[in-house]
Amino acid sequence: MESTQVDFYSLTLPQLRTFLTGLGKEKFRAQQLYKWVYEKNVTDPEMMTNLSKDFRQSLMERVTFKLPEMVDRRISVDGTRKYLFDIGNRQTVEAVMIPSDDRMTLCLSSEVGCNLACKFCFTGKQKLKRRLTAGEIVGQFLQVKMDMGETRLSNIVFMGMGEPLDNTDAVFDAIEIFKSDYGLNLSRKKITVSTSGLVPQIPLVTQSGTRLAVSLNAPNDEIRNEIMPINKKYPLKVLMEACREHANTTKDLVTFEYVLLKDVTDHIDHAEQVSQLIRNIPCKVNLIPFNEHPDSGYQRPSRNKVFQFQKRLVDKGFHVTIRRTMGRDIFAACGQLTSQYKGRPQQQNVSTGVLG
């Protein structure tokens, strides 16, 4: 029975209307169901009192409201929460809730593993096992939402495990559900899609109306080819043009994320090269001091180096922030997420780097 059921959380509102039409039901019933599930948090058809008994029975037979199982939750000393979800077949993904004074941001995963193999990323060491469904992406949000109780999740970033633009159908269906007036009703400006540089798919971000973040991470093609193999297919000139087109069309700023690797990407002349790369693109820059993980081969630069890099870009007229490192002690910081495996470290002493 369950194998033939449709996952409710994977259905956008138009897809749900089509599904219900196939059952001989009126299209407006889709809006009713969305409101029951996403607004009232009711997932038992028997409790959906404005639906007929036959319709409720049909839903129980044809639709599943099962969410990915939360199998672990770890809380950092800074309040960051990392969640581990079981998506079946012994496969797991992580999501991270990042608190700050004015927002609660949920970092979502889109894949089990990743094909892009960026050398500084823990997820990149894990080959792609499976792309998540829209329902598994939405399910992460709903599980964390329930865990947070009265505290509202205000922002979503697709910066967890996997390359979002390598799973476009599921990611953009999930975004449509997040934005739906009858669904989770999030503003487009509160949703950010990050990419390592899959240029042909960037227009999909433009069309969705969401924010674009690009993992730049290197000042030139030579270094980027080495640490981000995708650059060999879509070099910086092509990537920068796609970013410029996105910014000009949407009137939104592109966020360039830049991981600072000690003695690899953190030199002052690298900052100069970055300023030349992005000079004609409406943007902001988010500097990310490298977050350690086992056998990475890279180190975190000194605070002084980070500040010098920031100052050079600021002096060039750019808006530059340094990402506050959150959840580093529980491997929840940028670049530290991975699936569960035997011997996986669960925590580290951030002052000594000792793993635990």
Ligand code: SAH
The other form holds:
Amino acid sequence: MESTQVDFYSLTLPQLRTFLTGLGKEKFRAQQLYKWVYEKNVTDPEMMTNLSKDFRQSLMERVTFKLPEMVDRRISVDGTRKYLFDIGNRQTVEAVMIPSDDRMTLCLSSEVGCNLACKFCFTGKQKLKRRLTAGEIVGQFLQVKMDMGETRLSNIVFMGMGEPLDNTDAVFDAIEIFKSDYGLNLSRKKITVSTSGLVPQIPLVTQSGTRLAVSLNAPNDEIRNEIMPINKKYPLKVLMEACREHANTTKDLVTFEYVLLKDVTDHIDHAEQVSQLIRNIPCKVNLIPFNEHPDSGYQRPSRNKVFQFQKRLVDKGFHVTIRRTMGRDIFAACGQLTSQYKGRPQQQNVSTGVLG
Ligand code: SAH
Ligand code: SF4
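In place of the form predicted on its own, the structure of the form predicted in complex with this ligand is requested.
Now the complete complex, all chains and molecules, led by this one.
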């Protein structure tokens, strides 16, 4: 029986309909089930009173409702919450809830490790171990939602561990579930997919209607090739073209994330070059002062340098924010986790996300 069980949290509404049709059930039962689970938080088929007894029985036999287990939770003085989830086989991923005045943003992981090997990134130091399933992505959200009680999560960003566009099936199924009227009912505009620049997959973000963030991180191909190997495959010209397409089609602004690495990407001339690169793209820029981690070989620039960089771009007419480092005391920012957890046997596979 085990082998024929399906994971409820991995199923989009159309997939659930197909599954239920296979069980000889009407299509509208999918909506009913979604409502039980996502609206009423009921996952015990016995309690789904508008379903027949035999249907409830087959649900119990054929469907699992298993969430990734929350094995650690830390709350920062600034309100940031960092969660660690066990996804089996001694592998863990993290999610971080970041509060601000007007929103509660949940940063989700899409993979354990990452193959794109960006030089400054802690996750990138670990080869990809596993891509998460849609259910494991939705599961992170549900667990945090439960933990937050009455406080509603308003935004989702795929900026935790992994490259979401390297795991498109699961990520876009999860997004469908987040957006579904009968599911979690989140607006597409409140979901952001961040990519290092997997150009062929960017149209999937466009189709999903979600917001696109691109980790630009360098002012020219030479430096980008050096710190982000993916640039050799999809250099800035094609990446910028894909961003322009996305912005033109969706009428949304693209967010360019730019990690400031001392003496590598933080020169004032670099700001000038960035302004040239993005000048024809409806966008905003988010500067991320580098979060140091052991053996990274890079450093965070001085605050002054960061402000100068920002000012140059602002003077050119761009909207530029500087990402605040949240949750410093709980090691929620990039590169601070592993050292904290090292040596704790049940958490040896802990790896860090890449939050700013
Ligand atoms: N793989 C995706 C999403 C996760 S990374 C991507 O690369 O876009 C989220 C952001 O954190 C990216 O913009 C990345 O460049 C940035 N980042 C990675 N390591 C960092 C570090 N040590 N300090 C600050 N930002 C970092
Ligand atoms: Fe992967 Fe993003 Fe880190 Fe690059 S920055 S290694 S794409 S997680």
